[in-house]
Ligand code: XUL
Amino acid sequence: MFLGLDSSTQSITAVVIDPSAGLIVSQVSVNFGADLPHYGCPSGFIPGGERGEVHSDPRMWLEALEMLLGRLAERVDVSAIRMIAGSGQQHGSVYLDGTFDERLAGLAVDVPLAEQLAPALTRSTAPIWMDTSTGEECSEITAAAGGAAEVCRRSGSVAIERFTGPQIRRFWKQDPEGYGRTARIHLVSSFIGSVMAGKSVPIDFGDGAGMNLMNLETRGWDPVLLEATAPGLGDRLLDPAAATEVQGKVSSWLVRKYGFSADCEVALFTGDNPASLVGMGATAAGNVVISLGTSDTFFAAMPGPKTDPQGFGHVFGNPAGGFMSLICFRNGSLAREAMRDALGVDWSAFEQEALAASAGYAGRNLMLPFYGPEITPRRDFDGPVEAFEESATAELRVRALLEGQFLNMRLHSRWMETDTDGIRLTGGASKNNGIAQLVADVFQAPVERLEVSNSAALGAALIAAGAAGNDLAGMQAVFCKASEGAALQPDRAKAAIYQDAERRFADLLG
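Would you output the structure of this chain only, in the form predicted alone?
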């Protein structure tokens, strides 16, 4: 069996798979807010941060890991687990002194993990992906490295507030003494991976690319970006490596406390988005994943490290080899729910009826579907902008909102220059047939809805099994199944309609 762990914003999850039987053996989760209320993080982070600061408590992650492993050991014979891999919320960072590895090597089974490792923290809290406090640091890194285009060319993204490099620079500026005591900087993924391995392990290419520090072409830390970020930073980072690189046997603490086999091994942990690419069965170029959530995301495998000339999209390492892109759209379900509330309708029933009723108006009425600041494109909006040919009925406004969201995705993914052979659709709104058909029509590609849950943890388990020699593509065919029923096929008669609509949408954006 193979174990995948995912430490996300609000919970930590374990998925155990048996590839020989094609089975998910067990799925177990610990919710930070519900299971560990004493940390005061009901949504997984410390509330009330000032000036855009959003931090979490690494001790909470450690206590949750112990609780998770205890629950798992009650359900599964963990001695049969052969390899462990994992993922973590991208961009979160943990800062540790020179005693960290010594503490990992000497963990006691009768003392809480957090109590044993907390003294090694040189920064008591960990900034996470939601933190937007580093605008000044982003500007400083951009200027020192030769401009936004150069930062993007080197690292795959322009300097982004929530990325780790600017967070490190902010720590160095605000607490130079604490930074001076820091011997090792980990991401959430490599921090949890280090606990499982009993020693500090590297950051993988997938997660490392979300730091504004890794050079996409060399897959090593970029000396220009390191120097632009903080002094001596390279000494505080282990060289990045591939997610499938085995780090050795598990920590003896896991063997003694939970009954893992001493022969069980640990592969590198990666970020939750690269792991989800694996868990969604989309590691080969041509398969696109669209996730319809609070923010919508569009991600896909890429054959090479091509970057977005506008700086909206991001390039990470693909755990299966090569690269992947990720584009985030802030006005996802936030915008869909805002329209629902404005129209006073039952959204789940209304959206499909509205699309059917307005089918003859495909592509004719345009809307910039932004109810607030957007990050793709990066600008502020006070509300939607409409350019309608007909009177704006409720049905047509629903269609225009949804078409606008998917036209925005289509327009801002052009830079990838990859074929869209098929779309794997996930998230709450994906269950609606009308929306799924609209995605197929706008992108002119078949759409499948996947049965996958906990895609990041499943992806981690598949990475673990792949690191042990199992065929990843074969496993994905078994574990990353589409829902029953044929894929939704695009209406080819609408190809020209949406090609013209994309052009007019771009003009409306200006």
The other form holds:
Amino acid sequence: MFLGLDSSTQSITAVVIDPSAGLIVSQVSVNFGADLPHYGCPSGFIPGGERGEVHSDPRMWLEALEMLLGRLAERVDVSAIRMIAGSGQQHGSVYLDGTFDERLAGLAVDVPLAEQLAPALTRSTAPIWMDTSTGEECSEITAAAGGAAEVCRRSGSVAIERFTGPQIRRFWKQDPEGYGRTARIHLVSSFIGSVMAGKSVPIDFGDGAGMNLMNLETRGWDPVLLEATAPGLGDRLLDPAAATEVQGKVSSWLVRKYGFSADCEVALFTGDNPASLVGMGATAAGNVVISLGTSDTFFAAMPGPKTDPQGFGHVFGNPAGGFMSLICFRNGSLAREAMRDALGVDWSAFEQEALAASAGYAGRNLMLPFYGPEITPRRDFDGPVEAFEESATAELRVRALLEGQFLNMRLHSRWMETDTDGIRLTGGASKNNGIAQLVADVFQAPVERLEVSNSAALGAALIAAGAAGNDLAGMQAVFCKASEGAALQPDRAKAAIYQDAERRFADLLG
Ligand code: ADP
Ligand code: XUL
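Please supply the coordinates for the form predicted together with this ligand, as a counterpart to the form predicted alone shown previously.
The next block holds the full complex; its first chain is the one shown before.
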């Protein structure tokens, strides 16, 4: 059996697979807000951050990991797991002193993990992908590295607020003493991976590309970008590596505490989106994936790196080799939830309203669907903007929000020139039939959903099995099957309507 873990924005999930039987053995989750309310992070981050700061608590991630492994060991014979891999929300970073590796090597089973590792934190909180506080640092890095086009040519993205390099620079500027004590910087993925391996493990090419620090051509840390970001940064990072590179045996803590086999090995952890590309069976070009999680993302495998002329999109490493393109929209599920709560309705209202959109009615009432700062396109928070032809009812608002989200996605994914012949939909909101149909209609492409909803954790389990020598494409054919029933077909009567709506939406954005 093989274990994949996904430490995401709002939850941590484990998926265990048995490739020889073609079976998902178990799926278990811990929700940060619901299961660990004492951290005060109902949506997985510390509320009330100022100046665009969004941080989370690494101790919460550790306590959740421990709770998850406990639940897993109650359901599954974990001694039969041969390899572990994982994924994490991208870009988030954890700052540790020189005692981190000693602590990992000597973990006690009867003391909470968070209590044992927290003293190694040189920054008590971890900035995550929702953070937009580093505009100044992005400008400084861009200037020092020779301009936006040069940063993009080297790293696959222009300097981006949530990316780890600008976040590291901000920490160095705000707390040089804390930065000075920092011996190791991990991403969320490599942090959790290190706990599993009992030692610091490298960042992989998939997640490493989300830092504005990795050179896409050499797949090593880029000396110019390191220099432009913070002094001595190269010493604080292990060299990046492929996700399938095995790091050795699991931590003895897992053996002693949960009964893992001492022969179980650990592969690298990657970003949630690269892992999801694997779990959605989309590592070879052909399918576009739309993930409707906390953030909404649009991504696809691509043969060679191609960058977004507008600077919103990114190039990451594809865990199966080559590259992937990705665009992230910050106002995903959290915007849908904000509207749901403001109107006092539930998800079935979203489902009904999206399904009720008749051709003559669709795309008429436009909304810029931003309930918080947006990153694609960049918008500071000034609330959603409505351009309605008729007086706004709750129903119209729901429809306009959803249409606005997917029109924005359609507009900003044009540069990829991907074939949207087929869309694979994943993430928490993908189970909503109305939302899924609306995606088909706005993109005018058939939409498929897979049997397994935890695509990042499944992708991680497939990476683990692949690292142990199993054939990835063969496993994807078994595990990444579309759900029973045909794909959702687009309503062709809406093609011209949404083409026109996209143009008007672009005008409204200005
Ligand atoms: P992440 O992996 O980013 O933590 P998920 O992919 O698990 O997030 O998605 C969680 C989100 O899915 C929830 O925050 C919720 O807003 C949304 N969601 C869950 N069920 C539905 C539904 N039926 N309709 C719309 N959205 C839903
Ligand atoms: C991608 C991004 C988010 C996070 C959280 O660039 O910021 O999708 O990975 O899921």
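C-alpha atoms forming the largest set that superposes within 1.5 Å between two forms make up the rigid core. Residue numbers count along the first chain shown, from 1. This structure is a prediction, so every number in the text was calculated from the model and none was measured.
After superposition on the rigid core, displacement of the C-alpha of D471 between these two forms stays below 2 Å. Residue displacement note: E337 has its CA displaced by at least 2 Å between these two forms (rigid core superposed).
Shown in the overlay between these two forms, fitted on the rigid core, is a CA shift at P384 of 2 Å or greater. With both forms fitted on their core, the C-alpha atom of N408 sits 6.4 Å from where it sits in the other form; this compares the forms between these two forms.
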